[in-house]
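Take a look at this single chain, the form predicted on its own, given in structure tokens.
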Amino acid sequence: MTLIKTNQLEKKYDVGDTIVHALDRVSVRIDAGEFVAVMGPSGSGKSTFMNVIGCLDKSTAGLYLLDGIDVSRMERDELARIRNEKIGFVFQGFNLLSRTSALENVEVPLLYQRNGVSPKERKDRARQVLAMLGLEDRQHHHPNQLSGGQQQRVAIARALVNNPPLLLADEPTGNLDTKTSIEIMELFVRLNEEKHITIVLVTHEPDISAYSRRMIRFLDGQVVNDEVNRP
């Protein structure tokens, strides 16, 4: 089942008396329960590329379907919506709230579901994610009393707590350790490989992209190689 199609994805920027193609007539797909890894130097079009297919930005032709919903041309509200039901984010920085504890962040996505989640439930759905990851005695903590990996955990968890088809990772080990890094990364192969989440990731790190089993590079707004990383 196809999860995200493109076809022929256009995005366009003008800069001065110049017009930027950050990307230029892109048409990939993915399918539901793979492990992708988008590669490419500064300025290739690959964090672009997850703006648009996280429904952060807005393509300037071209198509995108996401689960079989056509999000090409849709309003900013709806989008949100999207990105709340369908697409779960961890990012670089963690961008947890530093004033509220563990618990606390990985709700955040449930305040805002369209049909309303009771706060009892929006806790026992926050615990359960935590404790998959190993969280659980971890809970009432706040960012500040907690190691890097344990936020990326954490954020890791938040992403996870509306059980989206998607996961988008924005160069997630950039703050950590190798050690950590690892860690994090043996994370994902087990939520791909026993959750069948799909996971899309970008890095400019080889030894990073070799945990995914497909890659795909970027470079002047194009995909240039697309091939599968490991069986």
Contents of the next structure:
Amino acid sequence: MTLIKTNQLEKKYDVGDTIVHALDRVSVRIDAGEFVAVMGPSGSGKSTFMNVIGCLDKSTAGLYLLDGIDVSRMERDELARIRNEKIGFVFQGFNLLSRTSALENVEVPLLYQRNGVSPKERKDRARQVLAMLGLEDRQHHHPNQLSGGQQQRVAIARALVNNPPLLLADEPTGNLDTKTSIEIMELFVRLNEEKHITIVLVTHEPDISAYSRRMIRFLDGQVVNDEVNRP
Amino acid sequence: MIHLPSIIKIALRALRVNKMRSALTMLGIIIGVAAVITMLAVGKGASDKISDQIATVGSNLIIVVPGSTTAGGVRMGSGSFQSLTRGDADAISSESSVMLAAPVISGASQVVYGNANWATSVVGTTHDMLGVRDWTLASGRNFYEQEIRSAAKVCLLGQTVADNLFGNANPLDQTIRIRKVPFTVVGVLGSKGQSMMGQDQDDIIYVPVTAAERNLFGRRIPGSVHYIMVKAVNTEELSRAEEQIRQLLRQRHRIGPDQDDDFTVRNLTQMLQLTEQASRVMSLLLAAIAGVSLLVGGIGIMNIMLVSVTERTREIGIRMAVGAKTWDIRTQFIIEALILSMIGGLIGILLGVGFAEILSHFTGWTILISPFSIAMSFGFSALIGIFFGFYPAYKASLLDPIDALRHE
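Give me the form predicted together with its partner chain now, not the form predicted on its own.
Expanding to the full complex; the earlier chain stays at the top.
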């Protein structure tokens, strides 16, 4: 089943007298259950691709179907709803709310759910996801009381709490040491294999991309290579 | 829409993080609301007191006093000239704009009943005085017209005099002695309380003006009176009544066109009404100043909320990334501003009430804290929170999620 389908996706920036093609006619298909690494040097367009796929940014031309829905011409608040229901984000800098417990951080996406989730249910669900990631005894810790690896796991818990079909990770190991990076990558592999969560991961490190099953390489806004890593 | 108790919890946490800043931000609202509450309490107290006094003195009152005399170059002051007479009072009462007119001869006297005695003011007047001053009778009756004509030795007692001479006994039909002259009590007046000057208005005895002249306070010119109290038919006719009285008296006293009046006409009610108006204007003015301080407080809230939005750009980005919509972000910041202004408003109300009480304790001013002024200040501070919180909230809600996430 196709989860992501883009057709001739373009993103142009008007920078004074020149036009920068951050995305240049990108047509990609990603099926549900895939684990894809998006590679490329900085300025290659991989981050823009990530933002458009994540519904944080809009393409200037082309088509983008997410889970069969055309999201390429959606309004701000519609995109917010899509992000809430279909996408979980994991960032390089963790992006947890400071002075807020791990549990409450994980609850945040539930707060903005369309149908409203009762405070009790929010807590229960957040607790379950934290437990799944081995953080049950860290629920009430604030981000500054957690190690980098723990913080990133809280962020992954937050990304998973709404059961989205797609997990987007932007350099998730960029701020972590090698040992912790391996732990996090193994967690991604586990989530992909056991929970069948589709993962799209942006990285420039070959070691990290090696965990994925497919690699898409960007250069100057175009897809230059798309190959299967491991079956 | 996002769950309200959760959003309030988030707002309270954000405000707690910067306790000092939140407190200082509230200060403007606190001062403004406290000032509004105090001003309204003092102003309302003052104007209510004046209104009460207008009611006790009697409404639509005019007082006519004789002019001054000159004795060997020494001017004797107002009232020294015995130019007004009982006849003048009768004539005034038949003017179209006048309802009643009562002549007055008064003096201080020691009054005696049995072994009790009391110094009070004895006022010789007619049965019309009760109507002029809006007196009620606690018991007994008013003078008969016949008793005025025949200089009957009857009297009406004020509450204070009745209490001091008779205690709990019934004064009706008892005989008291005023300057050794026996007078029969025919009625006891209802209570009026203190006048604006703090005088006890119930410390008074009314006797027929004729009896007062004949038996108590002899007059150099028979029939002359100290002053005449006049009640106009209504407030609209007050100034016309003044003019009619002036014309009438000039005619009766045969005053030529180039001669000065030998009397003065004063409008008592107008004086009180002017005082009331002045106090109302004063309290409005102070309320306006307080309003300006509220406005400044509101701008302070907006300022701090703008700083807060900038500081928390990343948080806004995170919330947007996980699905917060425009109004989710907007509501969050408006609620924060609202909590700031409402807590400020509450503290301001408490301080204002406290300050008004302290003020009345030390100055003796009458204060009146109306529930309306409390509700109004609270509502107004809430409104300020929403109004001045909106722009920062609006700015926050329009941030680009990607830029916001990258913000350091």
